[in-house]
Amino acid sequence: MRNVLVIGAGKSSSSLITYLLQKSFEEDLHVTVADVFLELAQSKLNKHKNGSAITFDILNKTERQMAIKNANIVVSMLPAHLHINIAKDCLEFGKSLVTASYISNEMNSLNDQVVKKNLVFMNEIGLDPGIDHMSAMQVIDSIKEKGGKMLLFESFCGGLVAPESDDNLWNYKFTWNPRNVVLAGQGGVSKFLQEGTYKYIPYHKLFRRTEILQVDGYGKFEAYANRDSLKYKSVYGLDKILTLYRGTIRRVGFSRAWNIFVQLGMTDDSYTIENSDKMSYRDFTNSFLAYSPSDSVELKLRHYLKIPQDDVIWDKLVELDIFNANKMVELKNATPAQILEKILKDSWTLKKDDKDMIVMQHLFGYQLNGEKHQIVSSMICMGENETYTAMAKTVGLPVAIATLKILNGEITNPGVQMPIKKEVYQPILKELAENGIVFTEKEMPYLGYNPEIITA
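Output only this chain's structure, taking the form predicted alone.
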C-alpha cells in the first residue's frame, strides 16, 4: 500500500484524513497520522483499518526522518514556521510535500533543489490561501482568454458562525486559531490599490475602514483589509490592474467593536503583564485605564473611548465579561493578547452542535470590446458540527485532493508552488464542487471600487 503521512491532527485535519481514508481502498492507501498527542491522532482515524497513528515530535530528528522516509508523500498540517524541517527531510528522501500555508522565503529557497529532484512541493492549497487562488485564477484566465483586460479584483474570505448557531451579539465564534484572530492585522501596514492609487492603512485605523459587501441569501457583511494585497499583482498576472483589494469578512458591526480592544491595547503581544495569573478580568480591563479614586471601571472606559451607554458596542463588551471581578486570568507572565484570547474563548468557542460557515466572494472588473463588465463570484460552505466544520472542510479537502493527484501523477510540474496553473486548479475545483464547495457567478454592471466604505 502507498503510505500517506499526515503530520498534525489539529482542527483543520478532520476532513482531510476522512477523505483519504474513504479513498484508501480504491486508491490502495495507508494513512499514517502523526501528532505529538497520540490519542488525538487516533481519534481522527476512528479505528479505520487503513489508518495508523504515531507519536511525532518535530524536534526529534530521528523520529521525524523515520516517518518521512517510510512515506510515499507527506502532508504537513503544522503551523507554517515548522514546515521547513519537514521540507528539508522530504528533499533528502525524495518525497513530495503538500501544505496549506503561505510559501515562506525559506521554503522558496528550496525550489531549485526540488525541481532538480523532480518533486512537487505544493503550498497554499487550503482555503485562504488555496481555494481563493484557484477560484480567482479560473475567472481571471477565462477573462483573459476572451481578450478582456482586467481592471479590478477584490477578494474576501471569512470563517464565521452559521446563522442557526449565531447566539451572541458579536455574531462571531472561533472557527480557526483564536490567536490569529486576536493578532490579525498586526506586524505591518495594510496595502492595496484603489483606482490606480496606492493606499495604506496602519493597524490603529484598520478596523475603522471597512468595506461593505452583499452576499445573496445571507445579507450584508463587512471586510477589513488584509495586510498586503499588492503581492497578488504579480502572482495573478495583474500587473496593470487599477484596483486590487483583499479583505477578511465579518458580520457588520464586528470591526467597530473590535476596535475598542485595539485602542485599549488589549491585542498587544509585545510585553507581559505583571502578576497576570492573579488578575481578574476586571483587573485586566482596568489596567489599561487611568486611575480614579471614585469612578468605576465601566465609567472610565465609557468616558475614555466615548461609548454611549445605549450603544450596542457597550452591550457587546459586557457580554464578554471583561468587567467580571470573579473570573480570573490564571495565566502566568501573559501578554495582553494572550489574556484577551482566554477571555474570548469563554464566549466564542463552538459548542458541540454548533455549525460554522465559510463565506468567500470575489469581484472581477474587466473591459472587453470597449465595454466594462463586472462579475461577482460567491461561495458559502456550512459546517456539520464542531469537528467537521466548514473550516476543516474547505482547508482539508483541497489539501487531500491535491495530495492524491500528486501521488497519482496527475500533477507533475516540479518545484515549490501554489495552485495557480490551470492544470492544477481545474481538476481540484471540479472535485471540490462535487463535494459541495461551489462558486456561483453573477454578471452585473461595472461599478468600479465599492463606494460603501465605513471610515472613522
Contents of the next structure:
Protein chains: 2
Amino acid sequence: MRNVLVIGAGKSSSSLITYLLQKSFEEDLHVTVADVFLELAQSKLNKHKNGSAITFDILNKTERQMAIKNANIVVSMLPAHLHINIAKDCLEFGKSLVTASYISNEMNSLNDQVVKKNLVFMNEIGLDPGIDHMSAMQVIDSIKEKGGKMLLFESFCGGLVAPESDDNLWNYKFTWNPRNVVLAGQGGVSKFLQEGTYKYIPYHKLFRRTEILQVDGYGKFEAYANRDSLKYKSVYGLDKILTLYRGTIRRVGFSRAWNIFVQLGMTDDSYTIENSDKMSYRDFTNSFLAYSPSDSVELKLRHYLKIPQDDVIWDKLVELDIFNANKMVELKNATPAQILEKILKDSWTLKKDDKDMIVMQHLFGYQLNGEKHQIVSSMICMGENETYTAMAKTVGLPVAIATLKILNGEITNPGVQMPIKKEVYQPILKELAENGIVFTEKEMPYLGYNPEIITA
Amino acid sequence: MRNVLVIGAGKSSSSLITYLLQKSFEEDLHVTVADVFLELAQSKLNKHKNGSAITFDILNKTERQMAIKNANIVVSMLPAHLHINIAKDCLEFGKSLVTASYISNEMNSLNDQVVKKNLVFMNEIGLDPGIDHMSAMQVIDSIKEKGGKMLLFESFCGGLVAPESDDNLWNYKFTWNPRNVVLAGQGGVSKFLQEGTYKYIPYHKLFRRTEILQVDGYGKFEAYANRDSLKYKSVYGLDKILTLYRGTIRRVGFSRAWNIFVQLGMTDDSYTIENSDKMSYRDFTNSFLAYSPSDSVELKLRHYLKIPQDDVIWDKLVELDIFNANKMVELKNATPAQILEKILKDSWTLKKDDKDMIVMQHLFGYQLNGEKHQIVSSMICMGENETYTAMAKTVGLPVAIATLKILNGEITNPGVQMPIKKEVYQPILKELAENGIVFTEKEMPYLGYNPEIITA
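Please give the corresponding structure for the form predicted in complex with a further copy of the same chain, as opposed to the form predicted alone shown earlier.
Below is the whole assembly, all chains and molecules, this chain first.
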C-alpha cells in the first residue's frame, strides 16, 4: 500500500481526505492524517479502514521526519508559513509535495535541488490560487494555439453564501477565515492594467470602484480589485496584454456598504483602541465620529458619511447592531479590525444547515485573423453542508487529484511549480469536471475594457 | 573664550548662529560651525571674527570627537536620527548638548549617565516641539498654581506664507521640508480626546475633519489633527483632562483641496509608479482614474470626486497644472508622493523676496472655584526674508538661548529633557519675547469642545 501523508486536518481538508479514502481501494492507498489535535484528524477519517490519524508538533523535527519518511507523498494543508520545514524534509527523504498555498521565496529557492532529485513540489493548486490558474491557462493556451493574440484577461473569484441560505441584507456570510475578509484590500495599493494604462486604487477607494459581472442563471455580482493583478502577467505569458484585472466577487451592494466601515476606519488593524474591553458596540462606532453635545451616534454617522435614511446601506448597518449600547466588545487591547470581526461574526457565521457557494469567472479578449473576440468562462460550485462546503471541495479536490496523479507518475515534470502547464491542468480539470466543478464557456462580442457596457 | 560647536548649517541654523555671534563679544564666545559642506558653514558665519567653519563627516568618529572635545557645549541641528553618536561623544567628553528634535528612545536611554555626569541634554527646544511646550506649560502651571483644574487643552501650530507674499489659490507655500508636507498625517491613525472620549480619524478622513480657529488681526485658520495628540498627556500633567487635541494650521480651504490628492492616492509613498519618468503630469493624474473610451481626465476626476465645476478646489487643481500633458515627471521609479512633491514645488517654492509666517495658538479650559474659564493664547511671527525666515527664527532662537543659558549655568538641572520645567521655560520665553516672539493671552467664555461655536 502507498502511504499518503496529509498534514493539517482543518476545514479545507474534508473533501481532500474523503476523495483519497474513496480511491484507496482501487489505488491501493493508505491515508495518514496528521494534526496537532488527534481527534480532529480522526474525525476526518470517520474510522475508514485505509486511514489512520496521528498527532505531532510540526516544529518537532524527529516526529515530523518520522512521518514524512514513512510516506510515499506528502500533502501540506497548513498555513503557508509552516510549509518550509516540511518541504526541506521532503527534499531530504525524496518525497514529492503538494500544497494549495502561494509559492514563497523560500519555497522557490529549493527548485534546483527539487529538480535534481526529480521530485514534484506542486503549489497553488487549490481554488484561488489553483483552479483559477488551470481554467485560465486552458483557454489562454487554446487561443494561442489557434494563433490568437491576447488583448484582455479579467478574472474574478469569490466565496459566498448559497442563494437558499442567503438570509441577511448583506447577502454574505463567512465561508472562510473572517479575519482575511475584514483585512481584504489592505497593505498596499491595488494595481492593474486597463487598455494599456496602469491604474492604481488606494484602499479607501477600493470598494467604490467595483466592476459588475453576470453569471447566467445566478444574476449579477460585483468585484473589487485584488491587490496585485499584474502578478501573473509574465507567468501566464501575457506580457503584451492591454487589460489585466483580478477581482474578488461579492453580491451587488456589498462593497458600497462595506465602504462605510473603511471610511470610518473600523477595518484598521494597526493600533489598539483604548479601553476596548469595556466598550459597547455603540461606543466603538462613536469613537470614529466627532464629539457632539447634542446629536446621536446615528445622526452623526449619517451626516458624516452622507447616508440618506432610506438607503439600504443604513439598514445593513442597523442589522449588524453597531448602534447597540448593551452588547459589549469584551476584547482587551483590540484593534478596530478585531472588534469589527467580532461584530460581524455575530451576524455572518454559517448556521448548521447553511450552504456556501463558489463563483469564478474569467473574461478573455483576443484578436484572431484581424478580428476581435471575447470569451466568458464561468464556474459555480454549491456546498453540500457545513463540513462539505463548496470552499473545502474546490480547494481540496484539485489538491487530492494532483496528489494521486503525481503518485501515479501521470504528472512527472520536476520542480517547484504551480499548475500552469498543459500536462498538469488538462487531466486535473477533466477530473474536476467529473466531480461537478465545471466551467461554462461562451463566446460574446468583444467589448474590451468598457465599464459602461459591462455594467449594463 | 568659550567654544560653542554648532553641527549642521542648514536652513534652521541661520538665526541660531546669528544670535550666538551677536552675543559673542559680551559673552566671550567662539562659534564653530560644522557641516559636510564647508561653504555652507562659512556662509552662515559671514566672516565674523568670533566664528570659524569646519567640515567633517559625521560618521567619521575621529573627526567628530576632535571637534566635540574642543567645544564647551554642542548644538546638533542635524536630522534626528544622526544625533545619537554626537550624544554619546558628549557624554564621553562631558559636554552638554542641545537639539530641536523629539527625544528618541536611544537618546532617552542615556538619561542616567547624563545625570551622573551632571550634564544637560536639552531636546525639543525648537518651535514645535519647543516653543509649544514652553508656552503651554507656562499657562498650565499658572492655572494649577491658582488651584485650577484643567479641562481642555488644544494646541495648534503651522508654518505658512506671510499675507504679503500669499499669491496662490492654496494660500500656501513650502517654508519647510516639502516631503514632510506631502506625507503629513500618514503612518497611523490620528488619536485625541474630546470631552472624555477617545476619537480616531483614519488618514483618508483627516483633511475633512478640520477645526477652525481665529487669530485676532489675522483672521480664520483651519487645523487638521496631528497623529498622536495624547503624547504629552502625562508629560504635561494632564492625566485627567477631558479634551486634548493638537493640530497643524493651514489657511481655510487648504485641507478640503488637499483631500483631493489624498482621495486619488497621490500622497502614497509606499510603491513606485510604472514608467514614471516618461509620464506627463496629466498621465500621472490619469493613473488614479478609471479608463474611459470617451471622457477626458478632467471630466473623470470631477465625476469621481464629485467636484462642481464652479468649486474653487477645481481652480486650485488647475493652478498646479496637474492636467498638463506637456510637463513631464522625469523622475525614475518614483512614488506618487515623490511625483506630487515635484508638481507642488513648481508652484509652492518661496520666491526670493517671499516672507513666511508662523502661527501658534493654544486653548486652555479649566475649572476654578466652581466656575469654568477659558484662555486663548496666540503667537504670530513673520519672516524677514528668504534666509531669516520665521521658521528659522522660531526654531533657532530658543535653541540658541537655551545653549547660552546652559553654558552660563542658568539652566542646571541635569538629564535628557525637554523644556517643560519652570526654571527652563520662564527665562527662555522672556528672552524670546524680547526678540519679538510674543504670546497674546485672552480670557474668553468657557466653550468646552464645541465645534459649532468654535467654527462661528
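Residue numbers count along the first chain shown, from 1. Since the model is a prediction, treat every value here as computed from it, not as a measurement. Think of the rigid core as the biggest set of C-alphas that the two forms share within 1.5 Å after superposition.
Relative to the superposed rigid core, the position of the CA of Lys300 differs between these two forms by 2 Å or more. Core-superposed comparison between these two forms: the CA of Tyr172 stays below a 2 Å shift. Annotation: Cα of Tyr102 displaced by less than 2 Å between these two forms, core superposition.
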